[in-house]
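Have a look below at one chain only, the form predicted on its own, in structure tokens format.
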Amino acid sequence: MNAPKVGIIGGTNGMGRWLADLLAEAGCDVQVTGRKTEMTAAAAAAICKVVVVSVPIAATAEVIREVGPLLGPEQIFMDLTSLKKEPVELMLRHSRAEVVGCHPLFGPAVADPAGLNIVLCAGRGTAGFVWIKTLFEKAGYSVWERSPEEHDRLMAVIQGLNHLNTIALGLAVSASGIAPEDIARFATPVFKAKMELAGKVFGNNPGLYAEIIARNPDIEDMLKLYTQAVKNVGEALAEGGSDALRGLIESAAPALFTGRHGKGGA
């Protein structure tokens, strides 16, 4: 398929930006749709032959519902969102398109794409799907092809189950009591990494991060999870301190790091 009219809902910042920039670089007529673009999503849907979904997780069921219908069975369906389920099932449901669900698992700014990961999830049809997958290997990108719901079960750990994490650390750090300026003045690089990455979910923008915890299918089980595991680690200090600790965290090693051997310091 030659490079093809592409219209990105939400394309003027994010991850539709990024977007928007890679297809232009690769020959692409790129239409972008935002609050205060005079092209809107209807527009882009009638002229352009790939129609792209990069709107806040929340607003994307809406878009879809809305665009879908208007598109004809030779047009691509896509999403940017960080689950899957949801908008490629609603992208069959709503569209007559090929549909193809792409999650890039990184941020917008990117300076050199090696190493950097992009999950496909095919819907309907194979020639989207094998223009884009394409489109993101030239570009340097590694791509991982899974189901919807392998990729959301794999998002419910990497995604969710970490800022769950995160959010339980910022809660307790708030509850502690102890002053900001102390925690800054006597922390070790590592918690301060995991400060700054606090810093993001309670300063930037809180409604991401709960958006992307609260409407992953698979959440609850890795609440419960992890709801566990720090029971768990509460029993082992009752009962046994450093020596049960230590067993405990042994026990999980191999599962964690199999064949290598975890280094590091506090």
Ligand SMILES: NC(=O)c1ccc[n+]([C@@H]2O[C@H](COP(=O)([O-])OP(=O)(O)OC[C@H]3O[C@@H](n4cnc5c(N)ncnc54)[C@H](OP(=O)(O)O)[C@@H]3O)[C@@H](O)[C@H]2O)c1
Given for the second form:
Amino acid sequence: MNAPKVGIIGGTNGMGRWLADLLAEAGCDVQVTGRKTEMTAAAAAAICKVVVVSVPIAATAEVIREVGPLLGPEQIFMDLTSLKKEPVELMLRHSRAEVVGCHPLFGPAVADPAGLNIVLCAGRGTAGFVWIKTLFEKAGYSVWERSPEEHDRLMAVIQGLNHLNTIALGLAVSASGIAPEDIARFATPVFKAKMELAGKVFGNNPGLYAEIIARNPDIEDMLKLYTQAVKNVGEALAEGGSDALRGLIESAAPALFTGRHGKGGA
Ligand SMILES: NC(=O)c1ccc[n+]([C@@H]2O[C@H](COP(=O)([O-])OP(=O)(O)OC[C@H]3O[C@@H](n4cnc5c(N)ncnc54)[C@H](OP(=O)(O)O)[C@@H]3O)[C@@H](O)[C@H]2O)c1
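Cool, the form predicted on its own is there; where's the form predicted together with the ligand?
Time for the whole complex; same chain goes first.
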């Protein structure tokens, strides 16, 4: 398949725009739609070989249901959603097209693709899958194939648990009553780095993080693991102070890292 015409629903911004730029650079004719563009999703579906959905997670199911039935078996239906089980199932159910689920594991501002990973989920057919995999790899990204279930389980930890932790940190810091000016003035480098991460979740696009967490099918398990971990820390401190806490940290370390880790710092 050589430089097909691609329609990106939600291509005016964010990840859709990232893909639009990448595909245009690869020589594809790219049409983008948003809520205010002249080109509609239905019009893009009528003229494009490949149709990609990259709208906010809360709007994704509705867009797939609307566009899917307009696509024929010779077309390719793809999405960039941060979760994969539900959108891939919906693309399969509501269209006869080839289906490829895609999740770039990074945000839209890419300076250098080296070291950046993309997960692809094969839904139906092979031509679209091979085309987009080859295109991403040629551009310098690393591509990994996983089932939608495997992807969502991984993301329950890598995004769900991770962002839950950031939210819990932010809520606890906020409840501590310490003024933001004092937090900024007295922060150690480690705390500064953590508050910068918290700034992404609390400042930028809280809806994206809330959707990524709330819609992950495995999030309940992660929440249980997380609350149990906090409970274990509390119990260790109450029962054995620093020795018990150190024991808890040491017992978990081998399962966390592949090699030795650096010296501690506050
Ligand atoms: N941001 C990330 O770091 C990231 C990373 C990987 C994957 N993703 C996934 O990428 C997808 C898009 O997220 P994003 O962060 O790129 O979002 P975004 O920056 O808010 O962009 C969303 C795009 O969708 C359009 N849009 C919004 N609501 C729509 C609706 N109801 N119908 C049709 N178009 C609509 C917007 O255009 P108008 O505003 O012009 O209508 C815009 O072009 C999500 O599925 C997300 O999970 C995001």
